[in-house]
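Next comes just one chain, in structure tokens: the form predicted on its own.
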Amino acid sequence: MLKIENLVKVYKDVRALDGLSLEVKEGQIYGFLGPNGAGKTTAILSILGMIFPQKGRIEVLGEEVFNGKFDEKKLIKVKYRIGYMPENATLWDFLTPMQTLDIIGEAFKMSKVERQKRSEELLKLVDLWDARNKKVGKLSKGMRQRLLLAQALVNDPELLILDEPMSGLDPKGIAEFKELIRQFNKGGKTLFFSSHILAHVEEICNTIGVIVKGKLRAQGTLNNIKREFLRKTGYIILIETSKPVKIDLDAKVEVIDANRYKITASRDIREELHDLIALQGAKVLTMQVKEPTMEDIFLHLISSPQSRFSGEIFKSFNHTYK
């Protein structure tokens, strides 16, 4: 659906994209997560042919649109199948929502009848039907965001690209926007949206990519990213036994009290712990692996920008469970 390989974009002395590679598969809600200035918007504008990268390859909907240079014919072809909602867009304040969508539809060479029908469908979908004849300049921030979403849907795109779509919305607006994203995905659309807000990505995305300083630091489902984090940074295991035991394994052992222990290991040693404790005539009363949150992982990645996951135990994550 969307594939980027080794994309490089340099502005003077700033490497906005530094060998960025990622893949969005059909049917995914892909959350493109990163701090402000990480390169999210630059990547999106490169996909759309609005920024010219120096190196790399971009494939959209099975078409190679960029490989050192843009293929204009292929780019125009795929744009008819893409919807794009920018983070900051200037709407025509003197037009109404109906007029706005009519102009967008005309740009996609839709007939007047098609434009009328599609505009009505979309304004009802995004709850702007009652404001259809109101000047856009009089709309609230949330209503303008919904109109921007509607214009991205005029051509019924297969791939919907949203750049910080919930920026500036109140909690009610955010909840409504999340529900719309879920509906679009259930209807067969693939969504790629950028955000710097963890909760937005974690709640609704089935695939996450984390970009830091123009590089992708992690990619996959949330569970897979967590497992990779644990594999690279270590497992924190809390265990309680029926009586004191000696834990002689390749791990760091901290005695919390008489029969409770905190164990930090480079791998999952729970099975070995069970066997070792049984040999000492004791029982395991509780055993728990402390899972990292997405916040733990995100903070780790942005604090260690030179590697995907460092081999060192992430100190703040470790400290949380002392």
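Residue numbers count along the first chain shown, from 1. In this text, the rigid core denotes the largest set of C-alpha atoms whose superposition between the two forms falls within 1.5 Å. Bear in mind that the values here come from a model prediction, so they are computed numbers and not experimental data. First, how it differs from the form predicted together with its partner chain.
With the core held fixed, the Cα of Gly220 is displaced between the two forms by less than 2 Å. Relative to the superposed core, Leu249 shifts its CA atom by 2 Å or more between the two forms. Put the two forms on the same core and the Cα of Met50 is off by less than 2 Å between the two forms.
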Second form
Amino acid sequence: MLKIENLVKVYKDVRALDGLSLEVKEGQIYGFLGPNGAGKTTAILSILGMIFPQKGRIEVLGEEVFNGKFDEKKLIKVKYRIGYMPENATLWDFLTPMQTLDIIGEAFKMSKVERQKRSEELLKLVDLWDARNKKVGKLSKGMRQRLLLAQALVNDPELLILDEPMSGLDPKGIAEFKELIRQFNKGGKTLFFSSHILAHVEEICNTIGVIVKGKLRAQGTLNNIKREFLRKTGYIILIETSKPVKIDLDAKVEVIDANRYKITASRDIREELHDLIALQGAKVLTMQVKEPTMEDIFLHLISSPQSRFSGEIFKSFNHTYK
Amino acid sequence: MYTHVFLGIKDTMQGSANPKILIGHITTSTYIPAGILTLLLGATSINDDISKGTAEIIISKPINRVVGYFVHKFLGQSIVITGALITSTLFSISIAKCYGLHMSERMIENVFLITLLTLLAMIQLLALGYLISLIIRSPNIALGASLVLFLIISFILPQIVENMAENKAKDEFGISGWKDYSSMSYEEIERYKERIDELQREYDLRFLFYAPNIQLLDIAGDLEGTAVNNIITHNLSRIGIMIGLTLIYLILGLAYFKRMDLR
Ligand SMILES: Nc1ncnc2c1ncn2[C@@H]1O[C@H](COP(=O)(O)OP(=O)(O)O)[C@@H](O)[C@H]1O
Ligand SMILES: [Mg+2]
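Right, the form predicted on its own is done, so what does the form predicted together with its partner chain look like?
After this comes the whole thing, all chains and molecules, with the earlier chain placed first.
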């Protein structure tokens, strides 16, 4: 459905995509998760031919649209089957929602009757029917966001790409949005959407890909990622000591506050910890092994230096298509 | 836009308008406001779409970025400008007629020729504006920059070139101070003035080819009730430069836009 291989994009002085690879399969709700500046928008804009990557390959809906350079013909062909909702875009303020969708329908060479029918359907779907003849400039932020979604659905796309669709929405808006996404997916459609907030993708996506600094660090179902994390790096140990200590072990150590530490290690190092702390003349006041949450895993992925963990998680999911 | 010019002419000349002066007035009184508007329109065309995100919406649809977006947008704006210019010309002529200003057919022809050439100038400015909007990403900075550029191209550089022409003529006639003028005969002064004129037209072509208002004025200088095709043949190089430069701006813009990151 969508396959990106070793994509590299360097803006003047920023390496935004550093050999990104990922694969979205038909029918998936794929959450493209990564901190701000990780390269999510860059990847999405590359798929659409908005920006020019320097290297790599992109295959969408069975067409190789990019291999070092864009194939303009294939790109246009494929765009008939893609829907895209940008991050932070405004539509034409002087048009009404009805006119906006009509113009978008024209871009897809739909007939007047088809456009009319589709616009009505969509405006009802995104709950803008009552506002259909107001100027877009006069609509609320939430309404404009829904119109932005509607314009992505005009061509009834097989693949829907959404860039941070839920940022800026209130909790109610987010819940409604998730419901829309579910409905869309029920029809067998594929969704690819980005977010920097785990909670936005956690319950709704069946597959997630974690992008950090232009590289994919993990990909798979939530369960797979969690299991893999537990197997490879999954020991989270919280300790409290009687005085500050130096923990010099093969593990990632975060100082929570004065004498409390969060340690992420690839195996059970509780005994070694005891010895090490005793050696420094301190006492272990509490020690607790914590069940990692998805949040822990996400934080671990985005903060750990790549050399230390050498993309273990990524590798294990990656072999299927490499 | 022309109306006040016609009325002014009517008052001062009681209907026997000198086409040269008339056309000169039209050229500047239309050119400056319309030219600024056009350049600003062009200078915020693409960058504004990019910063608002409408470019993203358009390009995500099955539309060719060069033909379907860039060329269409340019043509659309050109048509609007054409419509506005022709409407205002027709409107002015009919108003002038209402007020009883006598206009010969030749003069009406000349007015239309100038309208057409003004249009050419506007489209050149629009193309230049597009280039600016591609190079300067912020629409606001592009607005400021194009205003400054307009002032430089339309007024400052022409002033410098005018001085150059005058100095060259002075050199040729051996004029260095005021007293040299007093020793010149009437005919000599006439010849001196003609020489300045000649030099200036030559320099305009050489140093101010990118300033459409100057080309317009030079062409208007030829009008004096001459037939349209004579004017055109006499000014082929100026008209050619205006068209050629427009094409060059457009081709440069297209080549750049074709490979440009739209973000
Ligand atoms: N036009 C640009 N010029 C230079 N750097 C850019 C440009 N656009 C984005 N970047 C940089 O590229 C990186 C990735 O940005 P982006 O793809 O927007 O990340 P995300 O969408 O994940 O927040 C960031 O460091 C950003 O600052
Ligand atoms: Mg982004």
